[in-house]
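First, one chain by itself in structure tokens, the form predicted alone.
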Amino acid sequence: MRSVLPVITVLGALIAIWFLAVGPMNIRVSLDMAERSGATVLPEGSVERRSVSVWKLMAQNSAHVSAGYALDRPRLPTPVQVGQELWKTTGAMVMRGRAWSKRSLIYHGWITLQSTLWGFFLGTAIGIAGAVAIVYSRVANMSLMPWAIISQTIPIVALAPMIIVVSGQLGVDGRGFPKAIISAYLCFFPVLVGMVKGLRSPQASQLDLLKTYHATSLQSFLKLRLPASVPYLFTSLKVGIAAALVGTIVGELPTGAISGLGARILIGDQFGTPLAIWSALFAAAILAGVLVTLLDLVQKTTLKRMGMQA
């Protein structure tokens, strides 16, 4: 309860702020609809209302504020509307036996998850290999680490179309590979930094002790450096899996894909359906939470078997 209560408190505060923000965000749409239906609105005309603050509009038209909480296409939907849309495209689909329908977020989540996992495994492998090279090679430390840091300053939104174009020129068919590359690009850096910190965590006295036993570099790595880096690795993996999911979603936006959570967000934006966008965003957040939770369970089990405290 000590850990759950703060989370519930913060969540409740965010929902309360969300509810309060719905009124000012939707007031202009509500007044436009009320005016079309013949109701009295102050000031008259949507053009005249553009120069008036939302707070003044709400004060002058308090009777129409509640209408903003029940719009079919709101600028900002309420949490209830998002929850209903999320259930409509997940749980309700499962109950009707249409979980893998192309209108189901479960289907789109599965498409995104596949590329996320491929990118996660690729990024993790690159991060671990780079960390080992940096720790054991001074040349790699002076060359790889600066470039790894610089690579993260490039906006992924600008890099994603370039990766897709290059993949097409190389004859790589399908959209899964470019998405996995983009996902791995965001994933490898936290793994790299965490593993470098972990591999360097053993104290000098511990390394000297192994030297007195005439341990080889490989034995020192397997017996000391690698076990000591495991807690750092899992912490990095939790960040990496979330970054990999973000990379996959970003990779789905410029590809013109019709499947995946990123595609649902893009299609919802093109057709002016905010509820579709918000439900896909929440589905992505839930998917990220599930992945991080699974990694946390694996971490606790692994560290417990190694005799460490999670």
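Positions refer to the first chain, counted from 1. Since the structure is predicted, the reported quantities are computational estimates derived from the model, not experimental observations. Superpose the two forms; the largest set of C-alphas matching within 1.5 Å is the rigid core. Compared with the form predicted together with the partner chain:
- In this overlay on the rigid core, Leu71 has a C-alpha that sits 2 Å or more away from its partner position between these two forms.
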Second form
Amino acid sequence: MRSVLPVITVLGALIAIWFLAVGPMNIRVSLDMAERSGATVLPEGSVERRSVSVWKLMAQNSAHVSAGYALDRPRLPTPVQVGQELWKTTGAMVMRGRAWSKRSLIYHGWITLQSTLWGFFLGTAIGIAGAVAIVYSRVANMSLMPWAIISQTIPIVALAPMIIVVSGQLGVDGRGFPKAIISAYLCFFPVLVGMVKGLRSPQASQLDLLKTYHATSLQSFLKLRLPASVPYLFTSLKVGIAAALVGTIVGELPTGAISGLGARILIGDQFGTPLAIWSALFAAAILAGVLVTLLDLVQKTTLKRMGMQA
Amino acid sequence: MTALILALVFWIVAWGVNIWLAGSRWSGALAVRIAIPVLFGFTLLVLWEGLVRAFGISPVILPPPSMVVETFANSTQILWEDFRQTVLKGALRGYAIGAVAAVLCAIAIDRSAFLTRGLLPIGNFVAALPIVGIAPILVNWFGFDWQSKAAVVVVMVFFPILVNTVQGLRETDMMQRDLMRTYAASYIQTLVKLRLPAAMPFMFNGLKIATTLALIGAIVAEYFGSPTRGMGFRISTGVGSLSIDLVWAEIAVAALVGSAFYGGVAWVEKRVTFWHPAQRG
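Right, the form predicted alone is done; let's see the coordinates for the form predicted together with the partner chain.
Starting with the chain above, the whole complex follows.
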């Protein structure tokens, strides 16, 4: 709790820097617009202005600086503009009963969330299964583990368009499937590594104790290894769900998807509406925060009920 | 069908060999530790080849590995040009700028305990965000050439390295810092001789995570506009024009570069943090 004040201070400083940066970032655009509407701007003509530094432009045309804070298509929107856009596409639409409209970020967030969760479950399942195989089989340990590491050094985005083409050709309908594959690909690795660590965390003496009880290997798995791995599991699940969200958005970006937060970013880029990009980015950040916080809560309650300190 | 049967036979034999190798008394040897995963990976390629041939899958959907290898050999010119554009110009420059900036920032932040406590949670949070999404914005700001790619890479690698370095700089304990004080060491001396070396394992952790991010950033940024070269450009146009074998060749390059980049950083880490228990094994 004692880090609340520092966090707020740093956040405030970041927002202040952002706000101050809007002026120089947008001055050229706002001067172009002012000139077009007949105001006198020094120096005249946007080509001449290109060689003049933004600071000089701001000093010479101080009257037009404030226009940069209220542009429709700014190079850098103000925090307030982004907040308004976010509200307009979420809260305001809910109040008008149009939460599921195609223009609402709630709808797009939901599409992204679905793929993220599918990818998360798939990736977690693969990760846990792989970890069990690695812990129990020597061959799997020696052949799978290096490839699991190498798989993460391969930039998945290179594969993203391929996965979408192949699954489209194979007749898998729906755009959710390829996105879920990509997010599972990014998500399985932290789970695998965490679970291998967790399943191996019981000490030799504990395993020996179970042997003296004449426990079968299934019993020692269920009663010792699995419970011992739960804290590791949750830590890696939190990394995994964030990775799954990144995967979904990466899957939506380059592929011409039409719904989802990544698609909003893509469409905002194609139609030249920066506010749509920024609001989608912040919606993605909020989604990531909510998902990680939820898992954190589940972790705390589970560990408490299992008698382990969170 | 014979292709499939051959592939399946190869799979079973390779599996048997691997089980035998892992159980044999040479299983600890370096050669065997490398041979087993290599054989495993090769088996996957053979199965892929067998499946594609046996079921007559069109090369427009999934080309067999042999065809990819052929394309790779025939188009080294294009691949080299793309490699230079994306990796040497975009990813590596961005990585270098981002890493230096992040380390300098971490050292600056570290001087204030207040800032550290405020920035660590935020940095951790931002490091988990889908930052690739800013690619279109930065392409808009910095133009189509490598500068925008490098900018995306800078932003993507900055936070993981920053967070890890800040954590690493807090790694020294009171006793060690007191010792430096009894030596009358200045802040700079303590930093260079004690705290930076102690932070190295953490810093390299961030640097290793950032290698993949750098390539992802450079490739994704090219999807949003680039000159007519570059790996991301080639992949997105290749998918459109159904020259899928070239796309797979680019993917192979990306995989090789990604692994080599990671391996290179890991190699440097081994040289720099030779004293750390994890490296002495």
